[in-house]
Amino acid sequence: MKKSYDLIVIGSGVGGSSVATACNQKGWSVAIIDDRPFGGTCALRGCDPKKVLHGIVNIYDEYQRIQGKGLTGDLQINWNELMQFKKKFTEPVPENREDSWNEVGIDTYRGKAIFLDENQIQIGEYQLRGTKIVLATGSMPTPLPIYGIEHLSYSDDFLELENLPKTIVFVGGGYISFEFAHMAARAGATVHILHRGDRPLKKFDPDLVDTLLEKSKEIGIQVHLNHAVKGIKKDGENFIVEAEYENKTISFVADKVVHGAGRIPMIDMDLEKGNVQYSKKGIKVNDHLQSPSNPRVYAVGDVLDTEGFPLTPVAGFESGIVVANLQEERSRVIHYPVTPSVVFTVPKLAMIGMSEKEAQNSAKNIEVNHQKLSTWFTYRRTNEKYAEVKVIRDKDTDQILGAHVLGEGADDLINHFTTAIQLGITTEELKQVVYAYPTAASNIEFML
């Protein structure tokens, strides 16, 4: 069966679905595809359900750290009813998108798209041809060369787990792991974090990953470092991970082994039919986010092979460039803003702009103000501990090049730094705010 429509879009998580509802109220005939359930990861396997599990966590968390200051008695987590709860906000999301797309004349379809030539994909039994087509399929685990892949689950697999397991490996030292590994650990289960290299949490301040690895290791997570996973074996109703340290062969007993280990653009939609160049970073695009090779096709989001962080306000962003592009024909060129990054563990760690590498080797001027917070009010009032902030400011033009937080409220205050660096406001100028106190953002200006 052969349909035609002004735009295809391939995916309908954030990039994807923003794209198509544009252009549709522009009066355009749009049809989206996805092989998953209409929503995309952030709304069903991401974002959204690891925030509800973390708030619980974190509730918990500070429920533990002002016992006997106010608050007696046991708390725990009940995993189960956790994840009722957390399919109370992602499980009518498919449903409720497909409607609403249906309703205003969205045609969706459901299956694996693949190109049949420069305009035209194959869905199923359809031949779809597209005068424009989106690229918004996003990312996947990426392929780990390990013996007994088979036994590894995923991210998406932890977030329905109806029952917590006893104990847990997570093969890779990123944020998944360490997400997931907060709840996990709060949660009952005894917990281990595999990582190959001597840093994890490569992107983010090490001064501040030492404090959260400190915090890691009171609630019980074992980290360890320079363990290259070699394999896993199924033994019985357990897994057997080996791991190389010091060229000796480790072993670690769980009941579930879970992929942390980053992630890779989903680009398995043979391409070279549709005459879209592409690389192992993801689709190759101009700075309209158009590909060179076939102009028809623009790409959002994970899948892109651009500077572009990898995150749900990235793609979100690079949407609107696109949808002008579609409409306007190449009004647009991308810039990307200064974009912030957070780490959902209890505490969370967050960053923006510069390390305090990359600025020491800018050959700027440069001034760093790294404090430890546990003492201030808003910490010691919950009795957090593990509380840390670095600001790296260059001392010839008073501006801020980056900042990195740890702690309660580090999600909110990083976005007061990004204002700051996006804005080209001064340290002088910040510090003339007034905020409302006590608060975590009234903070800021003992923060410079």
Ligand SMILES: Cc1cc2nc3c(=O)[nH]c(=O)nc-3n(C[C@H](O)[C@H](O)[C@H](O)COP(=O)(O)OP(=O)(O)OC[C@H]3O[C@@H](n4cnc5c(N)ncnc54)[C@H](O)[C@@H]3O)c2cc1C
The other form holds:
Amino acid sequence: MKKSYDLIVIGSGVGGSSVATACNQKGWSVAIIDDRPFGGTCALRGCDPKKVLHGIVNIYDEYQRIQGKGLTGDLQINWNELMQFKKKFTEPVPENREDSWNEVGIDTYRGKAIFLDENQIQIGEYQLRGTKIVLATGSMPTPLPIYGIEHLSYSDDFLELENLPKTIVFVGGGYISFEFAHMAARAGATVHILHRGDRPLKKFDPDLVDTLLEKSKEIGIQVHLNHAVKGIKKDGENFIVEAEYENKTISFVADKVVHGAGRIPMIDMDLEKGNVQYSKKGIKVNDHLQSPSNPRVYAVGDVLDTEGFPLTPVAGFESGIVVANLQEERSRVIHYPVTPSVVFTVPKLAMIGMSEKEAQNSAKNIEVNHQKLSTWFTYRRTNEKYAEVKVIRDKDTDQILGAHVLGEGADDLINHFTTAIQLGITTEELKQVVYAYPTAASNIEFML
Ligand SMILES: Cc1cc2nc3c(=O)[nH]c(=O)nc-3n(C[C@H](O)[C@H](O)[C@H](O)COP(=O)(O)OP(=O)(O)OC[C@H]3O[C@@H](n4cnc5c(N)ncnc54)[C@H](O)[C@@H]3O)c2cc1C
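The structure above corresponds to the form predicted alone; please give the structure of the form predicted together with the named molecule next.
First the chain shown before, then all remaining chains and molecules of the complex.
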């Protein structure tokens, strides 16, 4: 069956759905396609369900820290109940999204979309012709060159676990492994993270990562560095994960082996037929987020080969640029704002801007202010032993080049530093801001 649209959007996550909705509001005929339930990774299999679990685990950790200081009694995480709570947030999403799109006249298609030619998409029995096509297909776990790959579970599976396995091995030391490990360990699982390099969470400040590793160890997570996973074997009900360490093979027995080794763009949609250039880093685009080889095609989100981080707010930001360019050809150029990243462990680890090493290599005249915070009132009050901040300042301009925070309030603090960097606020100016007290932000002037 053949149909034509002003716009076809492939992928219904943050990137795709914002573009579809905005163009529908301008009166365009729009189709949106997804091969999984509508809503995308963040709402269904990423940030949001993860944050629901994290919230409970955070309360648990805080309780452990302040037990005997006004609160008594045992507290336990009931994994199954936690998962039922999480489902309240995820389960309604696909139907709600589809209904709300259909109500305003956006046509929805479920299934894998592939290009037939430069302006036609095949989706099941349908051939859809699009005046414009937006690719918002997101990312997928990096395929690993190991044996027994069929025994590997993924982040999607972890977020669906009705019962917590006794022993979990995470392959790779990225943010997904650490976030999930912090949940699983506190809920009672034995947890190993196998990382092939000598530094996990590479994007984050090494000093603060070391402190997070101390806390991870304290809650029972076993992080094995320089362990390159070679393969996974099945042994009855268990899995045996084999890793190479110092030329020896080390085996780990696990009930579940979870991939935490990064993600790559999802580009499997016959892009050649659509004359859409790509590399293994994603869809190639110009400054307007438009395909140079097929100008009717634009892309947003994790699937892009640009400097933008594969994060939800970045996909949202990019979709604004794409909408503007769809409505008025080449009207907006992308300039990526400085973007914060947070690891939702307990405590959280956050960063914005330059690392200390980048700042040192930049030939700028820098000052590094690195402080442990556990004796500060905000952290002493909740018995937070592992809290730390590092702020890197350009001494010539007095502007903040980078900030790195570990602690319960790190996610909100990093947003304050993000505002300062994005708007070019100097540390002297920031010190003039009066924040409510006693809050984590009221400490900022002492962090500068
Ligand atoms: C476990 C996890 C935790 C995360 N936590 C955070 C966080 O805390 N903060 C943050 O900012 N980001 C986080 N992210 C990243 C964030 O989820 C992504 O950056 C964001 O969802 C990307 O949105 P998108 O619109 O590009 O793609 P997606 O939301 O991934 O949507 C793409 C959709 O396209 C579909 N699709 C792909 N190919 C086709 C095809 N050929 N035909 C039809 N449909 C197709 C996919 O099935 C998918 O549903 C997390 C990701 C994961 C996996």
